[in-house]
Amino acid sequence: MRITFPASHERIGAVRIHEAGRIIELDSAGDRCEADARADHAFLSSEVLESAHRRLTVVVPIKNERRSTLRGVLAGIPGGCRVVVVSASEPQPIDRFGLEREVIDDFVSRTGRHVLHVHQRDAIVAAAFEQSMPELLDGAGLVKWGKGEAMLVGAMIAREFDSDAVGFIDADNYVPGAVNEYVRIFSATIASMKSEYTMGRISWQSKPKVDEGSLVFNRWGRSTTVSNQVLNEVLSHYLGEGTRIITTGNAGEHVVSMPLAGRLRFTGSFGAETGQFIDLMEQYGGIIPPIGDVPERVDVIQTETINPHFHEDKGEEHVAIMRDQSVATITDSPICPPHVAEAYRTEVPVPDRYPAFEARPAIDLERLEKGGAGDVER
């Protein structure tokens, strides 16, 4: 693979946001390593890519989703990599959860890969993050639903298995072929990263929608427009200049090394991928007081993509709750300047936001290897 250097980045305390690279080539013949300083790009063998792979756990947080979409998106993920699908599926009135595991064993079946499914709403996975994570669970004793809080639990369950990485893959991905370049820049960003504190973001190359009969290749969706605005805006203010640095405010595909995800303070609902952002500038950015040791430098890789996006079309509604949610995670933050939260400030209720897990006790992985569909909320 061969993958251009970010040219120049923003910082802002320890957290440095560097300007999207791109993709030269997405497999590179050659046995070797190769990051030059005086180059522009770097290039990895297909060996270090592998040996990153095997060291990444990629979560997919699903809901509702068709199980051809399920399947291609499993067929896109590199061969080493461990797999958690952390399901928010009806299982009434039909059992979208039972196909969503008639997928996965047959995929597991015909591959002998590892994949490890569980429902958001299992009473054995509450059980397991009871003692660990007991902000998780709602009133009834379950996790919340949310996509953030899918998230975590994903991130959590990539800890017990001892990887160096997580990566998030949004399941209502139609192209298997950009799962599978997603998790190549997911291995790329770990394998080349300066310090162990990094965060590798995906800007989409396009996401196409049809209008009137054709296909528009539109740079952005209509909530990361949004997001990109805000998060800059609030960039902008401590930086004292306009900046349009982040491209990514609500990259969905996204991978964080181990060190720095059992320290983020994740972001429930769809305010997770803004609350990344949001949490980095206050923990690290010299903006309020830190809550604990800060270090040396914070990377937040993005990269752009060759191959566009697309995804199913969830409707207006769909996009205005996930636009809201996830500029009422910023407009509520400590840092957000007045003018910024007045700007923007939405009616939605603000997403929960979870404590570091870095320092929690290990959930009990044993049990929810055995656990499958469990007690699921009906």
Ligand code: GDP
Second form
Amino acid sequence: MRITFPASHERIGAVRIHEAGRIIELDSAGDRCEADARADHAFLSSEVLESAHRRLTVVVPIKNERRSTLRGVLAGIPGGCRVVVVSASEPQPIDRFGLEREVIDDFVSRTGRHVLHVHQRDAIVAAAFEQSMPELLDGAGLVKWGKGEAMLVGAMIAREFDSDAVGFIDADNYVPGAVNEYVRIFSATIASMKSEYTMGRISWQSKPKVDEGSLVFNRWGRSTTVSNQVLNEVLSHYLGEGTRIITTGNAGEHVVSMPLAGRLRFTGSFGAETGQFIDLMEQYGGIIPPIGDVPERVDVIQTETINPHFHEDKGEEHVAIMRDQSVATITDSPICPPHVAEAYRTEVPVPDRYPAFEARPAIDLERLEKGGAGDVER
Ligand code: GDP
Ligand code: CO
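Condition change, the form predicted alone to the form predicted in complex with this ligand:
Zooming out: every chain and molecule, the one shown earlier first.
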């Protein structure tokens, strides 16, 4: 695999946000060529990628998605990666969690892969987390609903697997080949990182939509456009000059090295993605006093995919909720300059932010693995 090195970066405190790199070649044969001496791109052999896959856990948050789509997503995740499917699928009118389990069991029995399937609202999951992250539980004693919450559950499970990194892949991706590319990029990012505190984010080459019968290849999705803009305005304020470097403000597809994942304060619901940029700037941006020690260098590597991003279109209302939660996460931050907070203020409740899990005790994995649909709230 060949990926161009980022041409430039913006720096805020210890955080370097790199301009998006591009894919030159998805799959490279074993040998380097003469051009590699120019060193304008990273070369990753199949062996390097495969060993990185083995040290990666891929978390797939899923809520009421089609079975065939989940089957495609699983098929696209390179062999070697462990997979954790964190579900919030509703049991009515059909038992979607049970249907997911059938797809997963079939995949596992044919491939011998390691896939853990848990339900976010399972009492067994709540019991496994109540010592380590009680903040995740709600009044009913179960893990709260929400995509960011599912990501935190998955990341803490990945830590128990001793993975070097945790990646996130949405379950509603229609193109298994794109999923395969995203995870290859995750592994490439982790295999070539310069700081153990590294995050890799996927920048979609395009996000096609069907519009009056024809395919329109939009550069960015509707919610992403706003999130990138607001994040870039915050960043510009501190840089003292305009920047548009952030193109992955809403990237559900991203990878985090485990040392960084353990220190991040995850944001719940759909604040999850913008929350990561905000938390990096709060903790390591040198803007407000840090809560712990600051690593010398934290890298955000953005990579533009060569596949288009086709996912389930969930409609205007859903996009509006997502957009507002992502934006509220930014405007609520103490580092958000007042003029930006004022310009983008929304009415939605600000998503919860969770403490870092690095210092928290291990979750009870054995108990989790025995779980199943268990006591899923019905
Ligand atoms: P978008 O792709 O950013 O428009 O957001 P989606 O609504 O498609 O959500 C991204 C992924 O998270 C999809 O795979 C959803 O099924 C999943 N998802 C959304 N909300 C939840 C949730 O509350 N819990 C879990 N476990 N997954 C969720
Ligand atoms: Co989606």
